[in-house]
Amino acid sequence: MNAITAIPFDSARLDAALARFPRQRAMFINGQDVDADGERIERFSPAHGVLVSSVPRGTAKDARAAIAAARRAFDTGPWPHETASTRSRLLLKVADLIDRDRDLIALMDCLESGKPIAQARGEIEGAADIWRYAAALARELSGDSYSNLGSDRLGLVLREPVGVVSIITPWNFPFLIVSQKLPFALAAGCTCVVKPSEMTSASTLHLAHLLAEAGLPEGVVNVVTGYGPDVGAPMTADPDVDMISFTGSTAIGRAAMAAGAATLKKVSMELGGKNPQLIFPDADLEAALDAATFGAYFNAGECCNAGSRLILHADIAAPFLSELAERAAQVAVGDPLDEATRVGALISPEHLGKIEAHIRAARDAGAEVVGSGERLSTDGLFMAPTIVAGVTPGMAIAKAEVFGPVVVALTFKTADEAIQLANSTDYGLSASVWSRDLDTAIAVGRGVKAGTVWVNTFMDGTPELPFGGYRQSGLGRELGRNAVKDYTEEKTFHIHTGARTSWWLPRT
């Protein structure tokens, strides 16, 4: 692989970015800024090594206070009883405020997570679009009526908000993922407690203030910062919580489901993925190469939807990987504040170490590592885009979610073998099929067990289409036309009119 394209730091640019917003932040409970009683969590930029934010280390007491506020707001407040038009107007106002603060919110996510600023800005723009879609769905939420049950009977099916929702979000897409959950819960009339990752809390706390500015009543949305055992655990176990919406690792998702099971909470889980791109010889290989590069290295591979497995037809595997290596070397890695950067910093030293351990294990198992497979010799937590070739299905790296700028390559000879390889992990989040033959694309796509299958593209998204996974990639779906319904319960009204015959009297 050629020398990596590196983007250097600019200290003046960093100083200007840090001057744009306060680094000291508070939790948001019952419409008020709240500081924890004790410790704070300091977040240092993984790219620059400087302090970028400080948030309270919330406790179980803080989580319970937030849940109590959400419970009161649901049981006695106006929000669950507002008209659809009122909810819709507020969500549209929030979307406008997000657009107004787009650059500022993007800067928060860029500095806390290490993601490139241009990418972060695009994510915030996409998030505003999701809020507008949720606003539209708020006015579409309705039940059913049945007038065909007889002249003396009428059936109504009502949809009511499920209640208090605990929303737990990860660090890789801090603002985008909360925007895939919160506006739909609000559109349904729910109240919420949100826990962002302790590493990327700033943009979610800013969102809480935008909601207040838009006129959301106190207690409807509460944001508690802190660690999972302290804050997340009570949010999943508390009996006053009616639903859990979680995005994160499969292991933590299992724990959250287990905690909620004691009170049979409704759950929505968006978990891990090991997503294949199946590439046939008749594909548009230029387009497939671009998608393979993007799928592997977008967001530094820290993406549940990453195209982390290439399943290549044996006839094209060698030239395809050779060209991919050339492109990987041209991907700009470095300062996330630079508009030209495409791969920023990894989230933490511990996470970077795990990625390196995966690569060492693959090399020891006989795979070929193209690229250094190690951190770059610069300040910050950076890693060169890496390809692991010569992978066999039994290798750990063929099945494990590495969650870094690493793509593995396997080969096949028949369509059936390609499908078998695609389904050979515990996950089933997404996949893509590359072929100019529509019969091949449809047959293979239908054979792959995944919640999303792209044909001749990868990681395209729109709020109108549902997102979620099969098997250990999750439970339920986000986005799509049913996104608001997912935060409701159905209630049947069976209405009888006129006289009712007494069952215990004999007929005459």
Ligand code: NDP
The other form holds:
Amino acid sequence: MNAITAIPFDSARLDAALARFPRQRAMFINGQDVDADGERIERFSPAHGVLVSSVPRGTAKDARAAIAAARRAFDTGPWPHETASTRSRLLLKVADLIDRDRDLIALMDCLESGKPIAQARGEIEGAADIWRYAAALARELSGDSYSNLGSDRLGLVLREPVGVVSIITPWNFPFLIVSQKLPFALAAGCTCVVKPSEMTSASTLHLAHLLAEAGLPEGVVNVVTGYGPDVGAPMTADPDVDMISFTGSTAIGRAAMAAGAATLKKVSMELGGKNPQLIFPDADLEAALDAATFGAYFNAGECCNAGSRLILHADIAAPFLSELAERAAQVAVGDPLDEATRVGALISPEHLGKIEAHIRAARDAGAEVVGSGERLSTDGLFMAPTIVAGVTPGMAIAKAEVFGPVVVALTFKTADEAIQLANSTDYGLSASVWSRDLDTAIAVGRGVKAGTVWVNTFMDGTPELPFGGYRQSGLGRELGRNAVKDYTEEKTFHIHTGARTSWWLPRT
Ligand code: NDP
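Give me the form predicted together with this ligand now, not the form predicted alone.
Up next: the whole complex, starting with the chain shown before.
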């Protein structure tokens, strides 16, 4: 592989960014800024090593206070009873405020997570679009009626908000992922407690203030910062919580479901993936190469949807991988504040260590590592885009979610073999099929167990289309036309009119 394309640092640019970024932050509970009793969590930019934010280390007591506020706001507040028009207008106002603060929010996500600023800006624009889509769905939410039950009976099916929702989010898309949940819960009339990752809380706390500015009543949305076991765990077990909406790893998702099971909470789970990109010899290989590079290295591979498993037809595998290596070397890695950067810093030294361990194990198992497979010799947490070739289906790296700028390559000879390989992990989030033959693309796409199948494209998204996983990639779907319904309960009204036919008197 060629030398990587490194983007240099610029200290004046960093100083200017930090000047716009309030570092000291409070939690947001019942409409008030709330500090922790004592400890705080400091976040240093993984790219620059400087302090970018400090949030309270919330406790179970803080989680309890937030849940109580959300419970009160649901049981006695106006929000669940507002008209669809009022809720929709508020969501639209929030979208406008997100647009207004786009650059600031993008800066928060960029500096806390290490993602490139241009990409972060795109994510905030996408998030505003989701808030607008939720506003439209708020007006459409309706139940059902049955007038065909006989002249003395009428059936109505009402949609009511499910209640208090615990929303737990990860660090890889801090603002985008909360925006895939919160506006739909609010559109339904729910109240919420949100816990962002302790590493990337700033943009979610900012959002809480935008909601207040838009006029959301106090207690409807509360944000508690802190660690999973201290804050997230009580949010999944508390009897006053009616639903858990979680995005994160499969292991923690399973624990959250188990905690919620004691009180039979409704759950929505968006979990991990090891997503195959199946490439047939008749594909537009130029487009497939571009998408493979994007799919593997977008967000430094810290993406549940990453196209982290190339499944290549044996006839094209060698030239495809050699071209991919050329492209991977041209991906701009470095300072996430630079507009040209495409791969920024990884989230933490621990995470980078885990990625390196995956690569070492693959090398020991006989795979060929193209690219260094190691951290770059800079101060920040950077890693060169890497390819692991010669992977066999039994190797750990063929199945494990690496969550870094690492793509593995396997080969197939027949379409059946391609499908079998695609389905050979525990996950089932997304997949892509590349072929100019629509018969092949559709047959293979139907055979793959995945919540999303892209044909001749990769990682396109729009709020209109549902998103979620098969198997251990999740439970339920986000976005799409049912996104608000997921935050509702159905209530059946069975109405009788006119005289009742007696149960016990003899019929005359
Ligand atoms: P984690 O599962 O470690 O954490 C997710 C969230 O859960 C964090 O806020 C975390 O807090 C919290 N948490 C931790 N322990 C508990 C607990 N016992 N009870 C309740 N909440 C808890 O995931 P990461 O943040 O590491 O994110 C990466 C993972 O997320 C990857 O596996 C990725 O595939 C998946 N993901 C899935 C997506 C999808 O839509 N399918 C999208 C994005 C990511 P804390 O940070 O303090 O530990």
